[in-house]
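A lone chain, given as structure tokens: the form predicted on its own.
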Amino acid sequence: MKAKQLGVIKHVQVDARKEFVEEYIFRSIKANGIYEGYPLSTALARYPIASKLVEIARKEKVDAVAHGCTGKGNDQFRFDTTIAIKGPELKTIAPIRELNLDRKWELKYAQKQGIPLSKVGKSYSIDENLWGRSIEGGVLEDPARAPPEEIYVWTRPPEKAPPKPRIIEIEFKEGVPIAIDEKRMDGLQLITKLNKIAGEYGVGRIELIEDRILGLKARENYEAPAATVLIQAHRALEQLVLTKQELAFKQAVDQTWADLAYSGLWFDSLREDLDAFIDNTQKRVTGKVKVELNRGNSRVVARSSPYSLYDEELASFERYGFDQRDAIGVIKFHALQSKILHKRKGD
């Protein structure tokens, strides 16, 4: 409707929700896709958007594509690098960046040209997809000022959430969520449902100072109910089934994976290499996790898996398990080099 109102010659709408969930969101869950404290959402969506843009550009036989990124944000990296990789023959035009314009100019131009803006959009810069909402700009640019309630759409204020906590059970198969409270559903249905459930309890509100690719610090606000709960549950299940060494190494891999996804390098070969390792670890990340939702908070309260490495017989303080005297010999040599070092130093 907006395209028709603005006199656009041809408008193409692409429904890439299923692809976004299965090829991007599921990979991010397996990698615990967190950047500086929040689930990657806006960053992930830019890659399928840019990829589809190139596909349509070739189909329409055009020689250039355009986007509205400024020269300060992260999206220019994600769009430009993806277009360069997927469609190197295309010229990329970014008028706001090239003309060195600011947001005030954009708003005045939109008003003058009759370009419709949402009520909230007049004050803030908002990006929204299945995995999360990002809100920035306006009064939010002052880090000393608390975010106004008007910026939130998916989440209730915690004080207005249901008074009694709710426990939900999430089932995973090889790192992918497949069911909520024993009701199996596809990824799109599951994420949509969980956004509503967790949002009702005010879960998923995030405020932080983020380090952008250009080195700028930015005040960011996010809503990510489903992403917050699913990554929290996924990590809890990994703790149960992966070895100590796997968890330590995967933590470093996850961080590198998130950095690549954030910084516009989704199609870098290293990300694909890391996915190969991550996918191998996920073969045992199968099981169920119970999460309690309670007025703005979510916490894992139980987990189970057929691949669990937890042995109650061995770990329990109330059972024999093994001969405890065997620990004496292990402890004797546990800090041997440190003992020798302190002896040499005369401590």
The other form holds:
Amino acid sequence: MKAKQLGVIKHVQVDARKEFVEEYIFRSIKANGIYEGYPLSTALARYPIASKLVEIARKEKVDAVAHGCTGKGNDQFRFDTTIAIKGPELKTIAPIRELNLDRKWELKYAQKQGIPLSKVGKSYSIDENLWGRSIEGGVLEDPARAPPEEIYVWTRPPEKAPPKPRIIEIEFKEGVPIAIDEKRMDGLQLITKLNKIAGEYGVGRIELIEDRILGLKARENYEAPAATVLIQAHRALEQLVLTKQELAFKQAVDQTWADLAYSGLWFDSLREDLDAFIDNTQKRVTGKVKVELNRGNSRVVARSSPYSLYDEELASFERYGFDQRDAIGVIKFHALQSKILHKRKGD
Ligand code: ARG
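Moving from the form predicted on its own to the form predicted together with ligand ARG:
Full assembly next; the chain just shown is listed first.
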């Protein structure tokens, strides 16, 4: 509609939602993809957007592409890098960055050219996709001020959420969500539905000071109801089925994975190497997790899996399971070196 209004010569629309879910969001769930508290929604989407852009540029036989990123943010890194990797013959033009323009100039230009903008679109810089909504700029640039209610579109204020908590059950198969409350759905449906359900309970509002690639600290606000609940539930299931050693090692792997996805380095082969490790761990991440949604909060309340490493018999206060006296010998050797050291020091 906008393109038509502006009289552009040709407009192409690509529906890449399925690919976005399966190639990017699912990987991110398996990697518990979070950067400094941010579930990477915008970051992940930039790679398929830029990849599709290159595909179309080739089909249309153009020699340059353009984007509207400023020189301050992260998106320029994700776009420019992906375009340079996938379409090295293409020139990338970024007028806002090249001419050192600011938002005031952009708004005036939009007005002059008759480019329609909504009220929130005028006041903030917004990016939105299936995995989350990001809101920056305007009054949000003062981190000492709480975000105004008007920035939120997907989530209700907690005080307007349903008064009674709701428990939902999410089923995972090999690290990927496949059902809500026993109803099987594909990823696109499941995430869309969960954004709605959790959003209604005010879940998924995130306020952050984020360290951008260039080193700037930025005040960021997000709405990511489905991402919040799914990553929380996925982690809870991993705790049940992965060994202590796997969990500790994977935490470091997940952190590096999120750094790469955030920093415009999705196509670094290290990301693929990490995905290979992550995929192998996910073979056992199958089971069900119950999450309670309650006025702005989500909380895991129950989990089960055929691959559970939890042994009720062993852990129970009520049952024997093993002969407790066997622990006595083990404890004699526990902290052995500390015991020797403190003796030497004459403690
Ligand atoms: N800080 C986030 C990121 O780097 C969100 C950027 C979103 N862009 C925007 N114009 N609101 O991924």
